[in-house]
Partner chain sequence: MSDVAVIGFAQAPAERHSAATTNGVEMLVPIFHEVFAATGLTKDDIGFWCSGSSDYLAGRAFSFVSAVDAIGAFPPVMESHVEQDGAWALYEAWLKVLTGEAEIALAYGFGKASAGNLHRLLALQLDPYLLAPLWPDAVSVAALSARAGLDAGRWSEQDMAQVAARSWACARGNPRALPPVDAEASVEELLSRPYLAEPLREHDCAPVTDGAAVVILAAGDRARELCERPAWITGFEHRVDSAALGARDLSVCASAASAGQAAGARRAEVAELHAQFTHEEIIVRQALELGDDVVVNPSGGALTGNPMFAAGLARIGSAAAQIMSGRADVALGHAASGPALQQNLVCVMEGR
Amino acid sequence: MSQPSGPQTALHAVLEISFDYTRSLGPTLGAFMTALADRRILGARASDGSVHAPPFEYDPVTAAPPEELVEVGPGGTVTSWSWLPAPQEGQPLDVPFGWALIKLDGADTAMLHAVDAGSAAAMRTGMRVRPRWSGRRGSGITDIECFEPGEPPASGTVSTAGTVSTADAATVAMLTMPITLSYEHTVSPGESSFLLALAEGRLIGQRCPACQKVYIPPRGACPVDGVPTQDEVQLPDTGIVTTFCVVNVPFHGQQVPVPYVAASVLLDGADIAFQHLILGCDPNEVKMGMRVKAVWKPREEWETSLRNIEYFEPAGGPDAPYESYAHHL
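In the form predicted on its own, the structure of this chain alone:
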């Protein structure tokens, strides 16, 4: 979290959620993606005789799978467009371009793609365009890097953004797409107190004035009674493990070698557990009720983050009896 620039400025930070979405394509989209890898574009003939490109998986009228896939394009006509003067990271091109609906030759519907026209003044409805193929195969619709003004090249040649193999494309049956969401989070007053205390090496919770439960991190309001939790309570950096999971499967972006333990840690004096790592011992030694203590980063590395605690490790002493924390599970 960024430090406030003044007494009235709340802590804030840009957070990012990302994962790889993998799906099986099925017979229609699999054929479409395989054709793209072979530098061809397919459409599906509907029950009324019209050709949809990209192909539908189920007829919009009869809901039946398409009985016929037909080759369309590669040239097409822009039916409508919008100019993007400042592309963002992850978009098809890193120069200004147009988003356009393009009706490919032989198709009755339009498909959305990028057009590298050079300038907004060069874009127009009715423009003839052709695909510029990327230097990779099997990536899905991004096998077409973009469309560009002009008629398709002579039969047997393609416009490409890089060198590609001339071998027949392998069947594309699966597709993996990275999904990323970035957003800016501004903390609540309770979160702000919690994070600023962490920058000083302290753990702060808030107490409900009605039920007297202590929540860490603070929630602003008690989920049981619905009243504000404004009374701050300083808690120790010791507690117990309530539940835990041994992580054995590696994943992208993993920072701790497997196997390791992710656990719910209930600090002494708190009424809710939070997630953290349990290291400093063999994963097989971790148990419910085990006493643990925080291992802090060096003081010069502290920031307004729970990452100031690197992990929790066994603290020794007898395990807490199950009955003492059963209602916290």
Given for the second form:
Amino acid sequence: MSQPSGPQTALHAVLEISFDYTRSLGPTLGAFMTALADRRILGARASDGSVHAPPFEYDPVTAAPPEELVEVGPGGTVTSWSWLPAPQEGQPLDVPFGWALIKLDGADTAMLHAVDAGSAAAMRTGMRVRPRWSGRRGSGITDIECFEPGEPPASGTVSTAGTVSTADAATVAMLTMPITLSYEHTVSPGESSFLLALAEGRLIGQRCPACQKVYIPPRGACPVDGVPTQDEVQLPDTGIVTTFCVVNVPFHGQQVPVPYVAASVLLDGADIAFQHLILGCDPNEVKMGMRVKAVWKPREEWETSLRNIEYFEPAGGPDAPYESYAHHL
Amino acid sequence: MSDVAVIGFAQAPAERHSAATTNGVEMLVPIFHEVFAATGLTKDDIGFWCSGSSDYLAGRAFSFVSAVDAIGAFPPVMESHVEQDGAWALYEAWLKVLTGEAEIALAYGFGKASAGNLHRLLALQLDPYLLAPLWPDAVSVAALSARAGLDAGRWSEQDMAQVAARSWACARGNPRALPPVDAEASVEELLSRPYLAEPLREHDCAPVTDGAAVVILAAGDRARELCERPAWITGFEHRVDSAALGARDLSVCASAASAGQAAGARRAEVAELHAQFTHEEIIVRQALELGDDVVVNPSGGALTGNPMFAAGLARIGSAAAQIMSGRADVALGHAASGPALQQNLVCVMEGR
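The structure above corresponds to the form predicted on its own; please give the structure of the form predicted in complex with the partner chain next.
Time for the whole complex; same chain goes first.
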């Protein structure tokens, strides 16, 4: 987290999230993507006789799967276009290009793709374009790197690094689309106080002005009353385990060797528990109501994070009676 | 079946870069207080809550659950969520009141679009096999629609600039709109500026906006008790067009036309249209068959403040406010969702 540049500036940090979506294609899109790997473009004939390219999975009128897939293109005509001066991450080209709706020869609907035309002046509605195939096969719609101005070769054979017959082409049945998104996250003023105090080894909660409950971390609004919590309360680094589980399952990114205990820790004076680790004892010794105390990282490693507390460990003394924390479960 | 009316509306000031978190709590708490103060209601009076927001936009899981803190939802309340504009949350709330499951219902929407790269992010609402892998940004997709209408002779770039100039002029009277960057710019001046994504210029595109909105519905006599002049809902319809961008004519909008016809759009004296691009206002206006005498977007519309997942709901709230204040007898609120006006919702309200 960045330090605030002024007293009113909340802490903020960039978070990048990514996930690979793996999707099965089904019979229609599978056939379409397999044909793309074979450098052919397919459309679907609809109940009204029109040809949709790319193909529909279900007829827009009858909702039936297509009975027939027919080859279209490879040449096409631009039916609408826009010009993008500053391409973004993941788009087909990294130089300025046109987005276009392209009606492939023999089709009645249009396909969205990029056109590498060099400049907006070279783009117009009605212009003829042909596909430029990418070096990859089986990547789905991006098997077409982009379209480029001009007619396709007259013979119908396509200019690529080589052609394969349908028989040789492996069936394309699955596609993976990696997605990466970046966000600038800001914390609330209450969370800011909480995190800045942690960097000094202190624990700060906030009290609801209506019900007097103390929340740590502060939540911005009391979930009971819906009013902002503003009064800050300093809390000790001791408390109890309300409930816990013993983690025996290894997973990607795990930082503590199994088995270990993840617990809800209720600090003395707080009305809401947060999750933390219980180490420093055998997992079998952890009990509900057990008193615990924080074990802090060395001071030079402190940052604006609850990870400054490495874990909680047994503090000794009698366990809290169940009735004292039953309403926190 | 009950008569149902809008009896309360509030919206957060539109901001280009809110300091709030993406879970919306800081933007929602003040407008809940505002709408409760105006109606004399408390949270305990609300029989059903429904929100519209998106985790993709918020960049965190279950952001709508964190937002529930703003309600004060303990003990638990009857609550639901749509991953759409709050206008669709209002539709769900309307059904709850209409069927007698709740007497008073509250819908809200929130979004902090400035946290990520909104126009890139919106590629993920497209067909995940044929479109999303190309990462078409939202402005480029809208530009294809703008070009289709220019080619078809349905509008000119001048018409589009006029929509922008009129919207910013109207927004001067709306303290919840974005502060204008250059409200005084003439149409000629706007047209001399460079393209963002030809044929769209900056003035053609709604600014990336953070914000929130809330609307309260009440049934029959309860509505009359709570509001001097409720905005009675006489038509509430939504429709969707094909997700295949190349399979429909992007210069018209069949789903808006169909929703408008079913909801009785032609009765409207004033209309708040959720046009996120200048040409979209022209498309929706034509689709709803609004005459030249209909006042469109007196608030300035989404072009002067477009908080994702709240702007459509705010259109309905702004239209209802025209009736509640006595300025109009029949008003229309419109919300859109998806690429190139794919999904359209129309809510027609009247004063009695």
